[in-house]
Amino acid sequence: MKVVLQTSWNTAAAWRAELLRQAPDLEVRLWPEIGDPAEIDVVLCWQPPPDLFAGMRNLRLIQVLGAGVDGLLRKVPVLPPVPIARLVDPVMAQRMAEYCLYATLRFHRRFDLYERQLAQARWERHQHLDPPEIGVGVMGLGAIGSTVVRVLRQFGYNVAAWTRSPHPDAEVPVFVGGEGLPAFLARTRILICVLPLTPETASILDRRVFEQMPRGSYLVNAARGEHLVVPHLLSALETGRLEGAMLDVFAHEPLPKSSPLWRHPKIFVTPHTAGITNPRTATAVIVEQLRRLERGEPLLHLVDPARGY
């Protein structure tokens, strides 16, 4: 099986070796030295240019490397008849878990809190809440959501989701669309995203969703930039509507150093770090991916472009 490999990180040797090391019968190619395009069978690809398929008349397969495929659908505005996957990593999904979790402990505890003090050298205490009169919102359910879900209720806390079609098996109450998102807010102090972008959620964490949160609130974003309207995050803060946020994303990365959401005391900022795809258990899920392939059986974690996850 022949197979291109292309990714926007400074990994791709890395990801080329692993691939290799777990399927040696693999031919990978590097993209963009790639020979035959008619030759590529599959390819590997994250946030592509728009002509990478250029010529791949017999491709089978394209498989994301990542658990969005929002850079791919918005990068190549005509994709080829194929199957398109996005990786569903359990580890990752974990590492996601624990960032929320961290962000989740970190406004309870009022650990923000403790930060601002220890550059004044001030010696006092806050009260908190225990978990369970802590109401947390998770927007989505999938294999991020459902990970991030099932770790927040280990600690106790009040867990909710947040989604946009019924999921009648799931562990913790759901509000599903647009008529269960004002009951599903009020009762959340801490919300966190982890949304797929698509048209639908672009844009959705704005001043509307703010104002139905209780006063004093809390905004974890570690999905896309693109959901948070930025403006309507900073008068939320001002006006004492949120609290505080931590956020992993952002429209534009790396984050300009002009942005003010680095300077801003109640924004906590990370490089969007929250679940980093680790080229060695990614690869597996891959590789049992291509062997699928090859078997004819079904794929795993296909994608409706239509609905964009």
Second form
There are 2 protein chains.
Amino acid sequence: MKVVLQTSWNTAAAWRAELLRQAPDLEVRLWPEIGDPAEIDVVLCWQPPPDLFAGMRNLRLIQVLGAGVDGLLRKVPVLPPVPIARLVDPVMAQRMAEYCLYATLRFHRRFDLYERQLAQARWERHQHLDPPEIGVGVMGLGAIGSTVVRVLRQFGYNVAAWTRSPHPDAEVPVFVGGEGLPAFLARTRILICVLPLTPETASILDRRVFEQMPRGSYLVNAARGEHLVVPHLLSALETGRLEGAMLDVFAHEPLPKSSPLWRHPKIFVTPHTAGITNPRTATAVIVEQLRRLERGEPLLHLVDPARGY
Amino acid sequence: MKVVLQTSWNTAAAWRAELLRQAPDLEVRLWPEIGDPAEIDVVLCWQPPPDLFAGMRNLRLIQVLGAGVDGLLRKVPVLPPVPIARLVDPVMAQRMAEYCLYATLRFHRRFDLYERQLAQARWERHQHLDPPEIGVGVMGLGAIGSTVVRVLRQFGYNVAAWTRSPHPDAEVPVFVGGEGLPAFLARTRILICVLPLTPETASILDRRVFEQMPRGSYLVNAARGEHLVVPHLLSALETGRLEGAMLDVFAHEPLPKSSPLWRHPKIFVTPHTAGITNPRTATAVIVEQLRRLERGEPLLHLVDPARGY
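Pass me the form predicted in complex with another copy of the chain as well; I've looked at the form predicted on its own already.
The next block holds the full complex; its first chain is the one shown before.
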């Protein structure tokens, strides 16, 4: 099986090494050195250039190397008519949940304030609530969102979820769609976004959302930068509607050095590290997918391009 | 029942209000306005002055307002011959565990580095391990230590404990005494101290301990400042033996503004906030203790002054 590997990160060589370790029979070509495009069976990609698929007339699968396919759908206007899969790695979901729990503890226990007090050598203690008294709202209830919900709930937080469609079996209250949003926001002190990026969810974290949350709330965005309207966040921090934010994703990555987000005292910027991929476990998921393709078995985690996830 | 309430923190009035809310029949006198000391049945105290107990010849119980009695035992050379109890509040143990989990996530996920990168607007991602690959060592396995162990283990970390006496029923490997210390330290990447402060444990976090840990390890001290030899910590950070520390307790509190700990880039100082008391739940524990005293029932959480906890 001939596979093209492309990633906008600096990790292509590491992916190839791990793929060949786990599946030595693969032929892995690093983009742009792909040889004859007509020979390619599978593309593994992350934020591909628009012409990546040119001439691949025998392509059978596009496997994205991350949880979201927005980078693919937006960068490549016309996609080959083959199945598209996203990467669903339980380890990545767990890592996302670690990030979200850390962010939640940070705000709940006021470690954001204690960090700020360091520079002034200021010894001041702040009272805090306990987890059952803190409404945490998770936007998105897919593979990642449900793991985030489970971990936060296990830790005792008063968790609810907001999503597009009802989840009757969810272990927490689920608020659905535009109709459910006001009640969801009203109970949320710490808002965590792990939504897929689609035309419906772009810019969802805006002034209207912040204004429906209790005064002094917090925002955690671990999904995509395009979910957030940055000027609205800055205003909400200015007025005290929001008291802090932890942001892992940005519309332009790397976040430019000139961005006001870097040095804002109430914002903690992390460099897209919430769900950093574990090459070993992620490769195992991909190799399983390739074996299924070889054997003609149903593929995993296929995406509906019209829906966007 | 006549109760004297004393605390070196700024919280005496809040304690009294909550005591009277939960037990309106109590007579609570705020130190130093204690009236006739011969009338006093119970002292509730935190880091008392040495003469607090003068003339209390009918005293029946000393109830300390925190988890450790070291402040009492060290500040008052001659104690009245009455039972001494420490405060064991499950909510406080849970809060300590939250602190320790936050510290563990901070180092495991390199949020310490990401905080430092903010000032330079530096976008750099760091690979990390997953919890089962990370040895976390908890020193102390009492009410707090066992809660810390449970929470970290539930989260998947490779946890072990070090303590003075064997705990055959513990759910993690337990290393015992001086003999068990080297093997415990050799497997520990993140060392968490929640020991009681006694003559045996004072200055236990010293050069010899750090040198037995893997290079690039981390220290979390949520016990007492006197457990740590600060110059040895600074040397270990200098040589790279330790890569970071999160410290909640100090030999002199508030930590003086002149302390080098405040501005050390690899140290996160928090103002004794790991197990901040929840007045409501802690008062419920104390009221239960006073009811037991009234009814002549066995008292809770008595301390052996010779052992120190």
